[in-house]
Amino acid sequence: MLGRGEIAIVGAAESTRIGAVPEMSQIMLHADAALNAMADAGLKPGDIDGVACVGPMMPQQIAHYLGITPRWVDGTGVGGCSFMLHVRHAAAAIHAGYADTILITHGESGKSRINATPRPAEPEGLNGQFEMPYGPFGPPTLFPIPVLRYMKTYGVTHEDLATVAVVQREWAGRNPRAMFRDPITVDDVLNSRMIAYPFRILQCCLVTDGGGALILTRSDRAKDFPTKPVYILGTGESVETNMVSQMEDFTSSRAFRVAGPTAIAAAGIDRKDVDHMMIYDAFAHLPLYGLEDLGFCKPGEAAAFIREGNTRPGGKLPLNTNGGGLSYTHTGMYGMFALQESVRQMRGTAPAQVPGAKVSVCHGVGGMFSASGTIVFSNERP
């Protein structure tokens, strides 16, 4: 069995740049973030063997791009919190001898849209067939789907949605490399343009170009390595379906359920001991889930958690300590961003730093809720 600590990540790194990149493909995007987070552990490509990306990039393009011949590769693909998940598969593989040092790696354009293949439609799906027919097709119409149910439920409000994005917006005023750092109002937000009932504009994520890459090996082996190792104590996963409307409850996510609590279980820590929190928010209303699907909060409690500032700058829970993919970056699949930004804080070098902070929960959602990845973070080993 993996033992709490005995994974690091010892190489952390983003592309260059985020937000419009459009001199950079795809597979450039990974390639500069990988070799960023190889300049950062004093690697280079030899002493990698594992590699670790979600389509449309394949293993074998990025191996071999990269001059990697690797003993291990994943191609794990189930939406932006895959990265959760190679992490999680990773620091088995490394346990299990598979091998030694595994590189992930992320690279998305798109914003710019640089080889990029287009989204299309799928009418033999079940989405086509069951859920295209009466409109909605992709994010922005199908994620307001489960959340009026919720708003109803637990008597949220349009100010509560609101809420989430003014104080994210207050950590990405604290971020440099934050695509929207300047203050925005509650009404500001209410007064945004409209996108899908009930989410306007600056409740959806950013639509940007950028990549990320992450290092792990044997914490064994951290004293090897120019960085701090931060460890990983915990680590978790689930799906439930890839049809929004067939979730099992619409003001819950099961996945999450599932997913957070295995991490924070496996990491042998209560939630009073999380310092630092980060949870993909694609849209204003996944903090609110996340926040209560891995018990942080009780249902129906997570808006009036965030509206009396517990997650804002100087509160008891700091959330999505980047600005998040509403105001920090968002290039389609976000996950990498959300664990890149925890092993900042728990390396001590984040812009928007928590004080102290020792222990740091990062939670994915892929799809439209149909998957879910968490990993508990640690910059102490057991």
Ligand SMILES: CC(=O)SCCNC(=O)CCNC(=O)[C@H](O)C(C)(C)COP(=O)(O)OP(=O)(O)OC[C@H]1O[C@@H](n2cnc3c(N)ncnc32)[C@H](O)[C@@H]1OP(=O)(O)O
Given for the second form:
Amino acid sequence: MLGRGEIAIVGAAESTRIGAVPEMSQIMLHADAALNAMADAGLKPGDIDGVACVGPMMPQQIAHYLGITPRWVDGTGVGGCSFMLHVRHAAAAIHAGYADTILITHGESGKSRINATPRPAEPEGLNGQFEMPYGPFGPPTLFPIPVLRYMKTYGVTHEDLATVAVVQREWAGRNPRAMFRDPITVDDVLNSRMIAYPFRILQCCLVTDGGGALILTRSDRAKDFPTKPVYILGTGESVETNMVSQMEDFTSSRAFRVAGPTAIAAAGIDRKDVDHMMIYDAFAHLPLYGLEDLGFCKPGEAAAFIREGNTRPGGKLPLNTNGGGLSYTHTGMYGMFALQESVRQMRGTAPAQVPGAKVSVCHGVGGMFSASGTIVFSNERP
Ligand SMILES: CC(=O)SCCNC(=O)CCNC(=O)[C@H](O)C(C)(C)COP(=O)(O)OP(=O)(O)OC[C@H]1O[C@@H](n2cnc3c(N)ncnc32)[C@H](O)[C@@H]1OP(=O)(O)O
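The block above covers the form predicted alone; next, return the form predicted in complex with the ligand.
And the full complex, kicking off with our chain again.
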């Protein structure tokens, strides 16, 4: 059985630049982030014996490009939270002895689309057969289906949904690397361009270029590395359905309710022990679902929790402290950036550092609530 804190992150870095990076292709962004993470850990490609990444880039392409011959690979692809699952799988693989030092990497030319695989319409998939014929196509038009039900069930207002973006922009204002840093108001959000009701542009994630990478190894080796180790206390994963129209309950994600509590239980922590949280925010409603489904708020109470200031700078549960996908960056698969911010917070090196933070929960979504992954980190080994 994998022990709490048995595995640690010993290298973590983003690509040198994020945003618009038209001179770099998808694989170059991968490699840039991977080499930055290796430099962070004081390692060379030959020191890595496990590689994980998400399609369309395959582990063999990354391994070849970097000159690595791994003895363990993982290409699990469940959308934006794939990296949380890679962390979970890598921790288990190291525990099992399948690899010693695993690189998890991501790169995406989401904005510039340089040597990037075209986004598939997937007419053969369930979504293509049973949802697209009725009109919704892509995340901005699929996510409104559950959100509108959620708002009606719990009396959550457009102002509440706007407040999520306003608070995250407050965090982004403290982060020099964030794409958007100027403060915004609820009125700014509600007056911004309508994308797909109820989402306005300021409630939708950005589309950017960038990458990130993590390096994991056994915690008892961590003293050999130059950076402060960040211990993995617990992990969880789940999938529900890749058709948003077939969710069991539009006001809650079954995958979230499995992945989050699994990770928290494995970590052996109480929710009150959590000092910092990242919840993948492709659109403004996701932090509300995350707070509720992971048990930090009762159903229907997350909007009030955010409105009352609990997640903003100085609040009792700082959330999405890099500015999130709404203001920091979002390559289409944001999970890697949420993990990077949790690691920075645990190292004490985040631009908007939460003073004294010891436990961070990082929660991701894949597709339209179709998958979920959660990691609990700490800078203290149990
Ligand atoms: C689980 C998941 O992760 S699912 C999520 C996957 N990701 C997505 O679906 C991406 C969602 N976002 C989008 O599709 C797009 O950003 C949209 C539809 C919201 C806007 O796209 P477009 O209408 O094409 O806008 P476009 O990209 O041309 O940008 C127009 C302007 O708005 C700005 N802008 C674009 N998005 C945002 C945003 N979210 N917030 C603030 N400004 C924005 C751009 O910087 C640009 O400004 P400029 O003219 O000064 O350069």
